[in-house]
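Heads up, the chain below is alone and in the form predicted on its own; it's given as structure tokens.
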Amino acid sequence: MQYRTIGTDPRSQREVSVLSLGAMLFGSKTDEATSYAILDRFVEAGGTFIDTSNNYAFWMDGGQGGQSEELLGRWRRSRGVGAEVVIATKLGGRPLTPGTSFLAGREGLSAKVIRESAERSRERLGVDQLDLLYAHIEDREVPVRETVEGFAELVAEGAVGLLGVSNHRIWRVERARALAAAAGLPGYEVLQYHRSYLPHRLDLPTERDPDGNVGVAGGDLTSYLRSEPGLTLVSYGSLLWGAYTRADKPLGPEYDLPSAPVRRAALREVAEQTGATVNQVVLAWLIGGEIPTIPLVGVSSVAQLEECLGAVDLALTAEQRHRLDTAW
């Protein structure tokens, strides 16, 4: 395994895997053996960065969520797992009514909710503090500012490690981090969003945003992170939910683009020239590319997991980077 460290002040800053293993399904779809299973062969081979949410997966049994986190509190109890494991968790999509979706209702961030949902994750998690903690999607409601101040309360009291955020536009970051810096206060240091090798269109409105999904890394994030090396990125989505490889799991129109075909003969033809798996080439363009990203992949199976940790080593070289790079 290989690591990097996230966050900029020595007292917070923590080393992770440079893969992280998303926990969305565990306790839901995955059952527990398996999620066990998963687990403790990422552990085994390294891993230290677990990624979860107070609201997964509330579609899968009409609840409000939280099973991810209470499966993830039982396997650390069960495995004796400490701080040497970082999870990072999230709030403010939670449902405010079982059954219903977060866009009908959703807890927010408001100061008082990010106290209380903080509170919770810790008890199902069974920690004292929460080692990294994402705002997880916006809040146009609450000034910028009460957020802010309620996530670096719980920093100050030692509830939280690290600051995280995703699904926010690009400006609403800036300006979070502007009130956090110019206030004195920690700021969002680990920014979630989701990246991949190919690209995703940007111009076509979603349910939650008629000005296109506010989840994707654009050019206006990567410019951002190149301007801010001291962020890291996490992406989300990175082997676009099995579509690479999968018959079954075709593309959808967000990523109709005329680049796709040409990016998907460059994979191809890496994965050839390596040996590798196309999955593989994509997580570790990801992880030693221009903008450092560390890949989020959700497993359901040990086996899956494996072909994502061959990834962690592979090692491409400038010619095949070029290659996969410049395949417009």
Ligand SMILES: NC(=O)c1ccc[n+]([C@@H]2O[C@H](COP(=O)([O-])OP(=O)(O)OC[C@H]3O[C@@H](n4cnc5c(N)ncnc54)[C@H](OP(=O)(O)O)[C@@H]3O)[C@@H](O)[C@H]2O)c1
Contents of the next structure:
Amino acid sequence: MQYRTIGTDPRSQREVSVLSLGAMLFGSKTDEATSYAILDRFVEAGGTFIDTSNNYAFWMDGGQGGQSEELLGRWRRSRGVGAEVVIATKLGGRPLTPGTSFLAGREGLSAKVIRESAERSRERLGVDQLDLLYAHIEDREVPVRETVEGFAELVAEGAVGLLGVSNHRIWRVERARALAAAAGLPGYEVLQYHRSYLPHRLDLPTERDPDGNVGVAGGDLTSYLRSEPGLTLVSYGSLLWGAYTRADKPLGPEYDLPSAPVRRAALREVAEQTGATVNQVVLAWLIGGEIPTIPLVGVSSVAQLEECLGAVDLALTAEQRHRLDTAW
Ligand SMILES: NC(=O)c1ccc[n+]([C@@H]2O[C@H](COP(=O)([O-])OP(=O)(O)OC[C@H]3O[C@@H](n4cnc5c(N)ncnc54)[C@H](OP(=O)(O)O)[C@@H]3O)[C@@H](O)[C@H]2O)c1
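Let's compare: the form predicted on its own is above, so bring in the form predicted together with this ligand.
Zooming out: every chain and molecule, the one shown earlier first.
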């Protein structure tokens, strides 16, 4: 395994594995025994960064989520896992009514929700401190200052280590970070967005957002990261849900760009040269890229995890990286 540092303040920064395990479906779609086997193997291989949320996976059983955090709490206790494993969680996207989509109404990012939901997450995970807590989804109703101060209070009390943000317009991330910096408060240091090797169209409106999918990493995000090298990018959908290699996982129109076949051909070529799989080339491209990215992998079996782990030591040559970067 290889590691990198997240966070900039020596008092709160942490070392994490360059590959992160997504636990979204653990305890719901992925049963307890399989989830434990995946978690055990990840840690055995040196993995120290796990991702969950307080609303995972509400859509599986018509509830409000929490099964993933609860499973991680049971697993931590049964294995005696401590501070060596960083578990990131999120709040803000929990549906208000069981059985509804968060589009119909969600908890949001008020100071009250931040305090109460973080407390519930600590209980489910069985920890005194949440290692990394993300604002999951934008809340345009609550003033940014209230959200910033709400998170900062939890950091000051020791209930949270690091702060992160996901699925927010970059101007709102910058506004929140600027407010925090001006007030001498901790701000978001880890940014979680959808990013993979195949680009996602940015021009398609969604049910949630007329300006396009707010969760997709685009030029605004990468430009922001170039100018703020202390920030860390974590990517979801890194393996496009298996679509690189599986006919049973076709991609939707949001990936229908002229570059897609060109980039798929470049991937196959580099995979052949290296003897690695296409999925491994994608993960290695993300991990070692110009904008280094910690890919989340949401595996549902130990075999899938093994393939992902194999990407960590795949060193792409400068020529191979150039080939991949310039395939448009
Ligand atoms: N911040 C956010 O809004 C957000 C959104 C989504 C996800 N996430 C996080 O990201 C994590 C990753 O999940 P994701 O939804 O982004 O999906 P992903 O990692 O791109 O794909 C997960 C799915 O891909 C398939 N897969 C994984 N490894 C494979 C392999 N080696 N070979 C073939 N197929 C493979 C599996 O499908 P099968 O199970 O069908 O085999 C698996 O369920 C989640 O657990 C969650 O923590 C965050």
